[in-house]
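In structure tokens, the next block holds one chain alone, the form predicted on its own.
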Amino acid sequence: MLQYKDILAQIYSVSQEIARDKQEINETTDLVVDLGLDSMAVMELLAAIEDRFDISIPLNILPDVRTVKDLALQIQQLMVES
């Protein structure tokens, strides 16, 4: 299994590649705010995230879910539970 740090370092490479306003992530970045992702990029980040992890992320953990800390914590437990 993946420890957070390596998740973490997954999560920044995919959500520089889809975040409009290139700029440093971290684990505080706000995913909308920070990034300027509408409603299409947080779901193709989601999709892209699926599939760099061989996950399935529940639309019901979205409302948890505001920065990178938060999806890489989702990310780990998901992983633990499957």
Given for the second form:
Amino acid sequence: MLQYKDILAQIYSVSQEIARDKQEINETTDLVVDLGLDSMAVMELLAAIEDRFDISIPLNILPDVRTVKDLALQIQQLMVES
Amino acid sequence: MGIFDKFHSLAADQRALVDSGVNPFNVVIERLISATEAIVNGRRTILAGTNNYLGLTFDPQCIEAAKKAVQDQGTGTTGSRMANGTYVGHAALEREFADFFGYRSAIVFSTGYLANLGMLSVLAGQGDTILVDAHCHASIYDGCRMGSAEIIRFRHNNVIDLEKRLRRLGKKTANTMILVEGIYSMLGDRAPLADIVTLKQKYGAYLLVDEAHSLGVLGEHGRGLLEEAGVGNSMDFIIGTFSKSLGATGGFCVSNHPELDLIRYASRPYIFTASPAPPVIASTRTALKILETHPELRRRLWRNARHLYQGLDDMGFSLGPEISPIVAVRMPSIKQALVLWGNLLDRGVYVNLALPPATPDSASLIRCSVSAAHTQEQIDYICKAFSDLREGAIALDAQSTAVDSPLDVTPAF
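Here we have the form predicted on its own; I need the corresponding form predicted in complex with its partner chain.
The next block holds the full complex; its first chain is the one shown before.
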């Protein structure tokens, strides 16, 4: 099973491809405020991550996701469940 | 600080629209001349963005039925379907919808939006999963949000992506419902419904199709994509609206599941609103009969659709992926879309403007919809207007914009 840090690495790599405001990404980076992702870009980011991890991310979790860390923890949880 | 602070960016976008002199969200229809013509800004205008696919809003039989219903039953029911708001006509229309599709039963809702809210808020329960096409209408997403199921989007019209997601669900597919539309409202493309039925059967999931834009438009009898695709008996739920080909306001759901009737007792959007007014029910009943028995309306509609699509395609516009009564023109920027939209209206052609985030892929769309009631001359006029205005709109620098930020209103998806 993938470790938390592997999930983080994947999120960094996908986010950097999609982000409009290029900058250093870490666990506390806010996907909307810091990376400038609008609602469509967030969807694009999620779709790319779903492909990489072979999971489906329910839209319901989105209100709880603000930072890269929030997203990584949700993905980890989803991978445990699947 | 105050409750209106959150509207600051919306207010700025709205100001920019007003300052640009073109506000597509503030059109007032001053007088209607027919199903395809009206007076707008004091000018005679062809209506090419009204979803009035069969042009039945001014059908003499429908008008007569509505007039009689107002005289006999009054202007409104003033009550819920669950209280005093079910008249003989409401019950009869439910029977007629069920018979029209050859299904067991139907429920009539007060609007198409409420049909999706009313059904999905109840069907998408705890422990269930919804697989929803990325291009589905806002009412489908809103209905899902009112329920407590897990909501998973799949890529638009992509059966490979859908199957991947069904596979990932494992045993949960028995509690999974797939949501698609017959014709998608923004780009006018159809769902690959036969393939989706195959997947639904293979994985034991449920399938709901919203035929809002395809009822009366597709199929020999106008039953929609399910009829055209030859999978008429395979739906778990069929949703539709009165407000497009049926020319009124209202919504319905049809199903073979006997549990459909239970929805009435649990669905807040069904219970806590007044039922459709008598003239609406009367005109819709008449329109449904006309829709079924007049295939020549569909032939005229498709002739007009081909005419407009081919005309705009020949001019080099970037259009939706297939010919349909919804002809969507992709513009390179919001500014160019706004300018073209405004110039079309000045020339006496009303179409819809659809901007991100209410559009797929953040596209800026000039969205036309044709009607069976359009004449060849009207379609020619629309084509000519596009042709004359094309260069001016395309020549605008996409970057030098007065309105260059997406209108950041609530996303449709």
